[in-house]
Structures are given as structure tokens and as C-alpha cells.
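Take a look at this single chain in C-alpha cells; it is the form predicted alone.
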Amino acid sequence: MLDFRNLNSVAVGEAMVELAPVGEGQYRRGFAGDTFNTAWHMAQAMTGRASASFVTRVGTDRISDAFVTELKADGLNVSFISRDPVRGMGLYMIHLDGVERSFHYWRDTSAARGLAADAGALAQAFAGAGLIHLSGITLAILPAADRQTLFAALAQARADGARVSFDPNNRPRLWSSLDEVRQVIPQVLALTDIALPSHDDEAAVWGDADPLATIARLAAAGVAEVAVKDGAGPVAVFSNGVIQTLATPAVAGVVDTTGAGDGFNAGYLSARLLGQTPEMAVRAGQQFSGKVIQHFGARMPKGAVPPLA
């Protein structure tokens, strides 16, 4: 089973302004983004036990200031958030059809696209980390040269003892082509210790017939630990050469499925950092995911974050 040199986590990616529906024609302004959602939930779960840092780039405007202020108040380390004097944060709006969500994005000029331009800053952010988390969205928004800068920093961090977790979170519209996805993802899998894919995404890109096929492909790529999410279906988890399938409990009072996978990632990774087994971590991930979808938007209220043993 994977070990971690310490409990400190670093997440890398884009945070956006979120407009979440809360009533007919009414929206609440918040902040969200896949790796940010995971980092924020981890910070609440690990309060007093470890630091949770977020690496991104935002603007110098009032909205960006509010984002950084909110993160700091919520217990995240904001030391590695850089500022762009020209570009600001992207924005997205959630559209609900019942409880299922779709999104409208305004992110082409997001400052986060420059988050990996400075190799020295990445090295500083990763120094001393026990776990570094990123996603396919993190990679998709970066210029090709900056992806290589990020990969080099991850390789050095792993050599220094950090573990890397990766959620492929495939979003085809962010990539130039499916061929680009298939060229880039294997590069990050070679640097990945824990993979947290969603089966529907993997089937769309790689043609995986089922979660077990996803596990087989990622294990062949050298990933030591894999937990495959499948909506309300069971989670298939692979560790130490063993595969287990764990049923996902039914959740009552679902209002918005936004952020379910990111919540799962937070529970899973927090539990693993605390020394729990992958099977126990799946249960924590399912608990976090279930809580997220009982609230509007991608993050649950602070007071709703489940405690971890």
C-alpha cells in the first residue's frame, strides 16, 4: 500500500467564479473548479492536522481578491496563488435539469492558463508536499510548453518523496482534439501514483467497456492505485494487485450533482493521507460525494463536511 511522507497536500488547477441556481432565475455567486473543490474539502477535513495548498493564477481585480481572502479564511494555504495584471478568473453558470447539471463557461482568457509558466514557483509549491493533486482540466487549459514544465516539476517532487494523484476528468471542449488527449494523458499517468477516473469519461476517450477495463489500462500504465467512480454505480478500487468493487450507498435529498466526483476525491485522498486503506478511503469518498449533492453548487457548506477518524 502506498505511503506518504507527510499529510500536507497541494492541488493544482483552475478556480472559477461559479453561478449556482438557488431559485427561479436566481443564482448565488461562489467559487469552484475541480481540483479547487477537492482542495477546499480536504482543507476542512484535515483542519489542525495538515496544510492544504492550492496552486493557481488569478487576477488583481476585486473578485480575485475576494477569492484569495475566502480561501485564506477557510484554512487553505494561498502562498502559491500568483496574480495576473491583465487576465482575471473564468466564470461558469450551472443549469439544472432536475438534479442533473450542465454548464455554460466563460474561461478563454482565464488567468489560470498561466499557472505553470514559472518552474521555480512550481518547485517551491511542491517542496515538502506529501501529496500533489491535479486533473485533466489542469492539463487541458495549459499551453503545451507549460505542461512540460509542470511534468518536470511533478517528476522532481516524486523523486523527492511526494505522491501524485490524478483525476483525468476529461472535457473534450478544452482540448484541440481527441488525439491531443491521447497524447498527453499517458505522460501524466507515468507520473501518477493514485488515479481517480470516472468511467463514463474513460469510456468516451479510451473505449473502456467497464470500470475493470479502466483499471486494467491504468495499471498497465504503471499506476499503483486506482479508484474508478461510476455515478451511482459501484466504485471499483485497485491496490496491491487486488481489485474490489464497493457498492455506492443511495443518497436521499439530492438537489444538484455538481461536484460529486471532486467531493469523492477529497474524501478518498484525505482518508488515504490519514493512513486508511483504499477500501476505507472509498467509503469516505462516497460519504463526501453524497453530502455535496445534497447542496446547490460544487461545494458543501463548511459545517456539513464529514469528520474523518
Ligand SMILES: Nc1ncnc2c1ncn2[C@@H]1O[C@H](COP(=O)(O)OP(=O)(O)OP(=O)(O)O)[C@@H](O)[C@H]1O
The other form holds:
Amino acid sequence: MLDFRNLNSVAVGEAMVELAPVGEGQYRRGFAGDTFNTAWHMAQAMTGRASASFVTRVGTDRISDAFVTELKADGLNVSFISRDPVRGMGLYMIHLDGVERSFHYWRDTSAARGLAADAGALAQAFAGAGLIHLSGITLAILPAADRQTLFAALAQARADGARVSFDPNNRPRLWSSLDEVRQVIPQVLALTDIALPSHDDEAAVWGDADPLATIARLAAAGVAEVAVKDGAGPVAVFSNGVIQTLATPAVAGVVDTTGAGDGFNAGYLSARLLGQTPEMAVRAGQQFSGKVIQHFGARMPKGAVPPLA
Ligand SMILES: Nc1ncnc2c1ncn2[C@@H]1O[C@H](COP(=O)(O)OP(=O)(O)OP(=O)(O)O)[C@@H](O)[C@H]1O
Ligand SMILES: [Mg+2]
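Can I get the form predicted in complex with the ligand as well, since the one above is the form predicted alone?
Now the complete complex, all chains and molecules, led by this one.
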């Protein structure tokens, strides 16, 4: 079983301003983004036991200030968040049509696209990390040259003993083509210790027939530990060369599945960082994601985050 050199987690990616409808033409401002959602839940779950840092780039405006202030208040380490003097945070708006939700994004020029421009800053953020978490969305928003800067920093951190976790989180609209996805993902898999994919995403990009096909493909790419999510279906987990299929408990009162995968990742990674087995980590992931989908939005209320055993 993989172990960790220390209890510091570092998640890398984009957080956006979220506008969620509260009435006709009225919205509540929040913050969300896949790796950010994961880091935030990890910070709550591991309070006082392990650290959660979020690496991103935001603006110098009031909204960006409010974001950083909120993270600090919620127990995240914000010392690796850089500031862009020109660009600000990306934005998305949730549109409700009955119970159907659609998302409208303004993120093409977000400051987060510059989060990997500075090799020295990345090296600093990763130097003290036991675990570094990123996603396919983190990679999709970066200029191609900065992706290579990020990969070089991950390779160095790994050589120094950090573990890398990766959620492919395929979002076709963020990439120029499926070919680009298929060209970039193998590069990050070569640097990945723990992969946390979802069956739907892997079927869409690689044609995987089922979660076991995903495990076979990722194991062949050299990934030591894999947990494949599949909505309400079982989670297939691979570690020490052994595959287990673990049923997902039924969840009552599902109101919004946004952020289910990010919540799962938070439970899984917190449990693993604190020394639990991959099997126990799947249980924590299922527990966290089960709670996330019982609430509107990508994050559950702060007080609802279950402490880890
Ligand atoms: N309907 C459901 N009932 C019970 N658990 C669920 C349900 N949907 C999701 N989950 C839980 O959430 C986890 C992640 O769900 P899913 O496979 O949909 O992630 P995802 O596709 O990565 O989501 P995301 O949209 O956040 O990227 C599942 O492994 C499961 O534990
Ligand atoms: Mg996902």
C-alpha cells in the first residue's frame, strides 16, 4: 500500500465565482471548482490533523480578496495562491429550468489559466507536500507550454517523495479536440500514483467497456492505485495488484449531484493521507459524496462534513 512522506495535501486548479439562482433573476454568490471542492472538504475533514493547501491564481480585485479570505477562514492554506494584476476569477451561472440545471461559463480569460506559468512558484508549493492533487480540468485550462512546466514540477516533487493523485474529469468543451485529450492524459498518468476516474468519462474518451477495463488500462500505464467511480453503481478499487468491487450504499433525498466526484475524492484522499486502507478510503469517499448530493451546490455545509475515523 502506498504511504505518504508527510500530512500536507496540495490541490491545484481553478476556483470560479458561482452564481446560483435563489429566485426569478436573483442569484447567490459562491465559489466552486473541482479540485477546490476537493481541497475544501479535505480541510474540513482533516482539521487539526493534516493540512490542505489550494494552489491557484486569482485577481487583485475585491471578489478575489473575498475568496482568499473565505478559504483562510475555512482552514485552508492560501500561501500558494498567486495574484494576477490584470485578470480576475472565472465565473459561472447556474440556470434552472424546473429541476434541469445548465451551467453557463465565463472563464476563457480567468487568472487561473496562469497558475502554472511560474516554475519556481510551483516548486515551492510542492516542496513540502505529501500529496498533490490535480484534475483533467486543471490541465485543460492551461496553455500547452505551462502544462509541461506543471509536469516537470510534478516529476521533481515525485522524485523527492511526494505522491500525485489525478482525477481525469473529462470536460470536452475545455479541450480543442478529443485528440488533444488523448495526447495529454498519458503524460499525466506517467506521473500519477493514485487515479480517481469516473466510468462515464473513461468510456467517452477511451471506450472503456466497464470500470475493470479502466483499471487494466491505468495499471498498464503504471498507476499503482485506482478507484473508479460510477454514480450509484459500485466503486472498483485497485491497490497492491488486487481489485475489489465495493457496492455504493443507497442515498436518500438526492437533490443535486453536482460535485459528487469531487466529494468522493475528498473523502478518499483524506482517509488515505491519514493512513487508512484504499478499501476504507472508498467508504469515506462514498460517505462524503452521499452527503454532497443531499445538498444543493458542489459543497455541503461546513458543519455537515463528517470527521474521519
Ligand atoms: N445516485 C447516487 N446514489 C448514491 N451515491 C451516488 C449517486 N451518485 C453519485 N454517488 C456517489 O458519488 C460518487 C461519485 O459519483 P459519480 O460517479 O457521478 O462522479 P463524477 O462523475 O466524477 O461526478 P462529477 O460530476 O462531480 O465529476 C459515487 O462513487 C457515489 O459514491
Ligand atoms: Mg468527476
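This structure is a prediction, so every number in the text was calculated from the model and none was measured. Numbering follows the first chain given and starts at 1. For clarity, a rigid core is taken as the largest C-alpha set superposing within 1.5 Å between two forms.
Once the rigid core is used as the reference frame, the Cα position of Met16 differs between the two forms by less than 2 Å. Core superposition gives Tyr27 a CA displacement of 3.3 Å between the two forms.
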